[in-house]
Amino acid sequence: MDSILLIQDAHKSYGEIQALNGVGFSVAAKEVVALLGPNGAGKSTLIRSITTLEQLDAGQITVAGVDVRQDPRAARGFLGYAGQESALDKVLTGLEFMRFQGGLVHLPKAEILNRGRELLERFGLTEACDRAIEGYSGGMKRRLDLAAAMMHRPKLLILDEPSSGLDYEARRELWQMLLELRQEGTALLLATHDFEEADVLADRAVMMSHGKVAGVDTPNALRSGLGSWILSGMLHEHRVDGDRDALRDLFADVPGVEMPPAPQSSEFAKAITPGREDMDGRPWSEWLRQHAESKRVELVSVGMRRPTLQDAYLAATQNTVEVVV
């Protein structure tokens, strides 16, 4: 599919930090891709690259095919974004601030009003689109900043955590919203820690550490690639000195990727191997309750469970502490 947005080996430094270290992927018309990755991964410092806001040191990065640094208007003309901080006023009513949206975007004034009033109901926002913004809900301010990316038919949409602050029928209603703009032809970028909301929604996650992008693939090919199941062992409730060396000696036979583990966990796990669905003809965690006997281990609990994106996020960077930028 022709790329809507498409980003060659961009490279961006703040002095020593090197926040962007040839990043490069893709997004079509009518694709979802999750940007995902914690504070300092560079996320945010790709985002202003693409909207125009900060210009890449080298690399080349083009939306429905107007490179951004050579034309940036052009460029915008194209994009809508809607960041993580509100950027409502909050003494305009909701259809006061849509008229201001389009006169900002450049919409012929003949067209701003019914542009408006269309996005308004399009979000359920008709009956408050007289009301001042200071008393809308979290998610109605949130449904009233998608209505506003929207008013000059961007063909990329880029949004920065779209679902903070919501609570979860809030979440599920804008993730509902969010697939029906992608179904009508729109391109959809999604920066975000939530890995629940990456699952729902991504036909494809880029996975970012330390500015590198560390995956790309399906979420459901991410998930697989690490095994079928991953496998847990802990020695004691709380975590002890020398258990996660007693517990890699014990898993040591089981063949797998070794987890990153939690902060503060006492848990030792492993992705098991794709295709391995049993050790020696015994089921994995009775296989280690034995092996864990014939080595005189006592283990406190034995866990098993399918691989989440979170574990992908975690194998693919290996859990590392980011700078943040």
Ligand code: ADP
Second form
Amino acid sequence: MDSILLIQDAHKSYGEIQALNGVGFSVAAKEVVALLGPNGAGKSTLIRSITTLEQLDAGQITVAGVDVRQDPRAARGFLGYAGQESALDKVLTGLEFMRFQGGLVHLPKAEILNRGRELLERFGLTEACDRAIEGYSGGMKRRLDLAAAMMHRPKLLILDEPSSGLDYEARRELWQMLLELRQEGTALLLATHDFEEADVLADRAVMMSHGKVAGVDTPNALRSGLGSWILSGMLHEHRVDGDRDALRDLFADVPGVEMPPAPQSSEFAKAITPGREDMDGRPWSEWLRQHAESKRVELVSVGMRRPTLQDAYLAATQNTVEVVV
Ligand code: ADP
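Counterpart to the form predicted on its own, namely the form predicted together with the named molecule:
What follows is the whole complex; the chain from before opens it.
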């Protein structure tokens, strides 16, 4: 498979902090890859290194076969970037902004206006194109940023938290547009800490933690790698201190992948695959309840649910840092 982006053994430190510590993965042409991880995982450092704003200490990044360090200008020609903080100039109109952007990416003058209008149409901004950007909604601004990033027909579009701060509807609308871009042949690298966003959009997810890649696979494979269910139990809050160890012991009898407990939580969970192990032929949650009773552990609830991408991330990184979604 042809890679539009290839990252090999990327290292970058800021003083004592190793922001990237041997990161490697690839993005194929027309693929959508989500870069998942909490704040501080190294996502932005990696994106700055790909977009040539920063240089790696060691390792290599190529975009469409071009080494970003050796020929940053050629590499940038293949890349589009839409950041979290909107770079839009508030006093310009949408169309003026597109023309400005066309100049920045050195499009031929004769092409700029047509391309600008075409993209504004494409992202549903034709009606608003002569209005000042200042008056645009959050969703419109994000769409204009996307349109601007597509001005020079990049083969790879890099997005940093594309839907943060958007309401439900604007978020869905943006996702739809990103899926359309992918269908039209643009590869996407999407940095996000929104697991749902990664699940909806990504062909594969790269799970980053502390400057390293903790796992790469399709969202489905990452989830099913855990087992088919998450069995969870919750203690009465007032008994948490005394019973937490008992609850842990209780789950120790259940075969499966232990989920890292949330700090200060009265919950415990394990990823399991029912059927592989026989629990006396009873449903697992019922088995757990009875087992708890026999061990005198008082459970407030017992439940089964399907594993999420967030479960897969937490299991892979054993990260007890609370992930903000
Ligand atoms: P993310 O985008 O996943 O939140 P970052 O790449 O921003 O992660 O940060 C990774 C680590 O590198 C963090 O510990 C952060 O504090 C540190 N870091 C990032 N940029 C700089 C910088 N310019 N100077 C010093 N430390 C930095």
